[in-house]
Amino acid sequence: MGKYVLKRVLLMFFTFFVITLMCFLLIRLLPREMPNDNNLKEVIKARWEALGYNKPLLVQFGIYLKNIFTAFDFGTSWAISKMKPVTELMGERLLPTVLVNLYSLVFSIPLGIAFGIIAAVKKNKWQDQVISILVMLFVSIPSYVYAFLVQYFLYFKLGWFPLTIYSKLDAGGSYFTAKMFYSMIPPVLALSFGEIAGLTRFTRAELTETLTSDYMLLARTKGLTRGQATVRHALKNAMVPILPMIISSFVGILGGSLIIEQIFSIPGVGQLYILSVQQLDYDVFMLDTIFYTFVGLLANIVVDISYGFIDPRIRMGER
């Protein structure tokens, strides 16, 4: 098992920077205009000069990678904020992507499973069926119409909620206050959706599996109830893809809370990626890409070692 942990990390480190030296090539390849602000062009022109522009791509990431790891330095806002770090940057809007993605899962993961089961557990019957079509409907749109939906209805129509989240100053000052907690139920719900669509039809797909396999007609030949047989047997051990699958779940709110930001006026990091293509600000483009590289390829590694640690036959057959 160790081994091939640090096969998987090896190779994923491997694959991070490949994806960061194509992204660094392709986006130094554009142009990059010089600011109107006549106050910084010559900080700004000694700036580019240090960081090796006027040299070939393949020396600027070395320098790049080099003031990565030895002073922390990922390069320098120059339209969304002047002259500002874009780590600083992030860090700012780190906070409300978390807490929105949060959110979404806490709220998904337990209608997906719970309506997973009822469908498997009520097969072929009206409840299933209408679980199903609900499923194939919700798993079809993408998060964005759903966006466009809860605010027509929960804000337009409705006036339940606010059309975009509520700023930080009013908040109250912190996004942990129940009125920013509430200004965020709308994209949560956005997000929601298709998570939940998700997990009900991989639930259902892996209980049925299970509700049908010889040990479970074992257990009830020996005078288990359908009801215990199920919840002893049939839920422990079809949990062993779902709950991986959850960790997976987080990469894709993450990837769909790109638009969803946008729309809601979340001051999030998806936000902050789409504002860096809109304004050609490289560097920041280049630190986004790297966090959600980074964040999928971490996610991807602890499915797939989640599977052993979960379920100890997996190690087994490994070895």
Contents of the next structure:
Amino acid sequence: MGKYVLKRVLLMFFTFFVITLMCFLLIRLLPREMPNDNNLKEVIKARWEALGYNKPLLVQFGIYLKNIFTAFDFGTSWAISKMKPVTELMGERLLPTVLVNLYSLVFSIPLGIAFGIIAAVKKNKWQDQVISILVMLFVSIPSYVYAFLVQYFLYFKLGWFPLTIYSKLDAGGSYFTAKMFYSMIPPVLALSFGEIAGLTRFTRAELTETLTSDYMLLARTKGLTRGQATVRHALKNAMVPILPMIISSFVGILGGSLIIEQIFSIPGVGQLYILSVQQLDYDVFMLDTIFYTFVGLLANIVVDISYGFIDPRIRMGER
Amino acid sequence: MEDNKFKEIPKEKFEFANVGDKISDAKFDTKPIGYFKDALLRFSKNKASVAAFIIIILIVLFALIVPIFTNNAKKGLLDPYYAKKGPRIASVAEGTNRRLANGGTERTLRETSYIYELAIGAGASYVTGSNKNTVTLSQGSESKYSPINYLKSSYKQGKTNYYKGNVDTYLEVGFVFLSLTKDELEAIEKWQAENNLQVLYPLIDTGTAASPNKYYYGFTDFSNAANYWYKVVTKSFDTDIVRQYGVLTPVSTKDGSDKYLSYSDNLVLEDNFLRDDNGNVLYSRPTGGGAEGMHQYEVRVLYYNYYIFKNGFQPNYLLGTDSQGYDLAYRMSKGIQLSLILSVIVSVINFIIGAIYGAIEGYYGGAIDLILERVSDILGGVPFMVVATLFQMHFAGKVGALPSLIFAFVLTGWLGTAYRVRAQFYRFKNQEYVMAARTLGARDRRIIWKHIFPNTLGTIITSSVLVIPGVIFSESMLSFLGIINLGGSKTTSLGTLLADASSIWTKYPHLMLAPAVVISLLMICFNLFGNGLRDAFNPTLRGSDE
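Could you present the same protein in the form predicted in complex with its partner chain, rather than the form predicted on its own shown above?
Starting with the chain above, the whole complex follows.
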């Protein structure tokens, strides 16, 4: 097991390194514009000189890596927040993203699994059909449409919730106040619809498969009731693929959702990404890229490895 | 022997090997059903998928038919005065007593605003030659140019009367001031006489810069200044309030002092027309200097009729107009076309690259597979959002936004197809029929494409269809976030329409509704259609639903 995990992690870091290199080269090749402010221009010039911007690209990459490993310096923001280290900028924005997505997961995982179990147990009855139709609709409809529906009904029609989330200052200087939580409910809802539907579909598919397997028949012949057999045998086995998926979505909450953050103006990582693209703040853009890549790869590997832990027979990526 | 010279043995040479009474072979009574025919049969039994397919066809038809049959499309019409308006079809609105397709919005009007709306109708009913307004407000409300579609209720709150009703946002534009050349002016005069529709209405007495008319308030940001053809004052001289509500109070000056007028059915508003020395109203006046015949003429036109004069038809907008004043139905059809073409192109390219890559990986396996897998691992690890952004930054200026978007989609899009093809090849490459073909001397290429590949087709077709909703969604998301911009005067995409609407949709929900509904429908239908295909192409499900 240890060897397997090590191998996967090493492969992941290799992939991660190559992607970082490619993105670094592509971003450094982009034309850079100097700001109009003369003082700032001098500062930027000096800084770029130190970072070796007029040296060959691969040398630049070496300097970039050296700065990361020796000083954890991913660069400086010039446009979004002048002269601030990008790691600081990113650090501020991680919490809102994580919170909104975490709330949404906490809300949708039990619901998704519950609906999935109902649909599978009542297969081909009206409960299953209703759930399946709704799942089809909710999986297909894009998340921003939910966002608009939520805004339309909860803000314009009913007036229960604010249009966008409160700023940190309005909510009492922290992301953990009740007021902040209250204003985060609309984006959490908008995120949850798709999440619940996806999980329901997955749970239903896995559980129907285990429900029809031979050991279920054996369990019933032994004298277990249908409920007992379902909970102790079918559900447990169905959880083998479901659990890794849930674990990976906990990793995925770091990444968040760009579009929901934009619509509800959540000051998160996704919004930072959009800002860095709009204002051509390349160092921020580079860090965001690294971040998203890392989170994506991590989620992947977590799924594969947790499969191995949950069911030792499975070795993803092995032949 | 002579008989052996046939290259292919003709059918007649075969005969059934039945000896005596015993029938050991017979002709098939049924027709053979191939893989694809079987899939088609099973697909057509899946009602949801067939319905989804029909809806897709309908949406495609909409996208193809609208540009052909609407007048607005022929002229590529852009009308800034009629921007952000709701759906309106003139003939339907008139036929249903202005209840349906009336371009209306629900409004609660203060008394002064109610008079303002009715005054548009009354002003449009101005009797030529009378030199003076003689039309009452109730007569004005019966005019076909009256913006009030219907009145629901009126109530009093405090000292103010409120009127609830439905207002036609097209007719509400009312009158506008225009500056025309002499030729244009003459053309309008000629057209008016021929068609019996009045375009030109008396000008308003604005006074001069030195001594402005105290009953006219031509604020610079008043786009509706031309609608105040009656004498008005501001009650309090707080122009901010006036700007906010855009409404001024009508007055009567008959007894020498300014008397505020309140609403009554037979109220005749006192006009504020510009008159010449003989007391006749003026319809146009030259502005600016310059030589004779080179003047511009200032006129006041009823915009609804001016629109008919300009375009030759009444304003008909099936889905209303977008933020710039384009016909939304036409823009939608263009957007659907672009989104569908984009996604089909991406899907086809992904199909081709994925099939070749996956086939090579899966068939040869070993070291080739290992290397190719690493390549696709790396490509698959780059977040799509980053790819799209980088491609836009690098190439959008050189090759345009659309091709660079297609590149971005293709760069990582084929990985899914390749993965599936590879898995299928691993499954089939060790089967007996492959071995048989190889023993007979078939080359690798032949085994790959003629023997194994057809077995994987079902899976790939399904995944290619499922690529389409993904591309539509990604495009709309990227447009929405402003990372790509596919909008232009001729082209647009569904995502661009959404992005346009995103900042103003709270005031004009229809702008958001139409693209959001179509995108959702497309996504749902393609997913259903794809799922139907997947089930149909899966032979293990044969007979399971019966």
